[in-house]
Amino acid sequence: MRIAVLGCGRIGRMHAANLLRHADTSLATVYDIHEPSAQEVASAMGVAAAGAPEEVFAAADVDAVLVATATETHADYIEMAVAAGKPVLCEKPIDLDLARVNRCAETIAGSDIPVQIGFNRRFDPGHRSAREAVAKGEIGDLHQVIITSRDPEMPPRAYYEVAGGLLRDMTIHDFDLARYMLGDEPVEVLAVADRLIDPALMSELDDHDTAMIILRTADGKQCHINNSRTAAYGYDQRVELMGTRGMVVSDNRRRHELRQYSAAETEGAAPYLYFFIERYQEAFMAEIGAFVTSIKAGTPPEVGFEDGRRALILAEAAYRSIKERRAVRVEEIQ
């Protein structure tokens, strides 16, 4: 299958490589309203690079898009993908702004062209065997979720001012895979944020840099979501499952499993994969192949565009809690 891909930053790059190595694509073209990016991923990768985004979906031999461009393009991307009748794996968030996320679902209402959020965590193997866990009852009825996620280092300043706040930006992955691993929507969203890692960024951007959220389902299934900007000792991705019957945990990922024992530690070990592209990167593989999958068999995608709003959703709903101090019911955002 070919596949353009839309934006020629860290995470397009990767992408691009990703579509070369996968068995069923390959990549046919590359944007990016840089020129000098396109040009240079473009010939790193041994194609040529669109001129603007609507030769890309004009074009005759493009069979899918991939859009990894700036969040405040991601909508209009994904609308010009389904008016051509092009199917869409875009990046998360779909936008920053839930009003926007919603005239955008109602301009695809209706179309039965793919359109896959890139929530790349639930394609994790280790992840997306505790889920399969749950489902086959391993270990019972399925009682508390508790996610940790946690970057090795604070971003560069500029990557903030787009961002868009830490919930939307890094948590809303967690969001998805709370959905995910709950097997159920939250109803109800409890939040804390803080600036404890640069007060002084954080305040002048009005952001923070560590976050803990609780969220609980109708049924009373409870997640607990932990975020910090850095962790000294690397990339912190860990899942844990507890139900009646026992506990799953997807745990971190190394570069090998060697341990060490001397009179001065024990148990030494590898770092952790250094970060996302690293750590993730069977679950990037995974997501393209599922897109494909879907593309072929004519079936909705695994994470779709209601996946990505309702993310979002629960964001708002997150940071109207840290707002008011109290939880929030998710129908209040709705």
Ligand SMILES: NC(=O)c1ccc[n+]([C@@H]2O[C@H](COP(=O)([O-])OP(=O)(O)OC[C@H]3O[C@@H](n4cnc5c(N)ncnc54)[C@H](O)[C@@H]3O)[C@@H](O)[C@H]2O)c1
Second form
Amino acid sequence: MRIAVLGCGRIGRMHAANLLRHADTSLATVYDIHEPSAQEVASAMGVAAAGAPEEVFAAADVDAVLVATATETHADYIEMAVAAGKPVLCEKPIDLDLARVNRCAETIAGSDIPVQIGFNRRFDPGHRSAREAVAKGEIGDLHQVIITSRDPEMPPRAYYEVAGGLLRDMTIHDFDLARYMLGDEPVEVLAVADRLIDPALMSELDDHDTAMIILRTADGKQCHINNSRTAAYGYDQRVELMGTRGMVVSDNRRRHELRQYSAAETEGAAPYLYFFIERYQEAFMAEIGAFVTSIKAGTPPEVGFEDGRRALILAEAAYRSIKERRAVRVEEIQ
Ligand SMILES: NC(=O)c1ccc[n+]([C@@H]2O[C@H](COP(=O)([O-])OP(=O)(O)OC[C@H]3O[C@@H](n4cnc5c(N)ncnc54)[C@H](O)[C@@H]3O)[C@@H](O)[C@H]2O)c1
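Moving on from the form predicted alone, kindly provide the form predicted in complex with this ligand as a structure.
Every component of the complex follows; first up is the chain already shown.
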């Protein structure tokens, strides 16, 4: 399958390289509004850069499109892809504004063109095995989900200026993972968020760097998400599921599993893989595989547009909870 990449920034470059490596895909072309970025990635990957997005959507030799541009462009590009009949894998979030996401949903309603949203963590082998253990009944009835998601270090100021806030940008992954792990819709959200790492910058931008969120389903299953924009010990990505017959844990990843023992330490180990590109490498490849499979089989993507919309609704509920200092029913947002 010949897939074009829109957006040649941090994650667009990674996706372009992954499409070249993946057995089922090739890189058709790349486009970025910043032409030097597109040219750099195109020449590194051995393809020709497109001069305009319309060129990509009109090209007969482009089977599908992967959108990795700045967030504010995602909804427009999803609409353009669907109008052109090109399946689209779009990075999260769909948009920062729920009203815009709803308009996009209306625009593409009725089309059977696959739209997959880039919630890559669902495809992590450890996280997926945890969910499968629940589905097979291996831990009995699921009662609690604990998701720890902490970044290794603060991104630069310019990142925060466009990211849209901790919960819409970063926790959005965890809201999706919560729904996936719970196998059910949260109906209630209680959140606290603070400015512990860089209070001056976070106050100036009205953002947060540290958060804890609790979600409840209608039948009382609980999920706790904890986020931090920095962790001194590295990228911390763990999921714990507790049920009536046991517990499963999907743990952090290291470069290798060597353990060192001395008078000063026991079980000394290599640091965690640095960040999402390294930690979720297999997940990003599997995400592409799932996209291709759904296109070929004519089945809906495993992570579709509605999943992206639902995750944003949970983010909005959490923001209301923070602002009004109370538990918020998800239906208040819908
Ligand atoms: N799934 C994940 O774990 C993950 C990780 C990082 C980023 N993301 C998402 O991916 C997107 C890109 O993030 P990034 O870190 O690569 O950002 P980035 O700033 O490094 O790259 C964005 C690129 O988009 C280009 N761009 C902006 N407007 C455009 C337009 N109209 N048409 C074409 N290109 C345009 C910019 O020139 C830039 O090269 C964001 O939405 C972000 O939320 C997802």
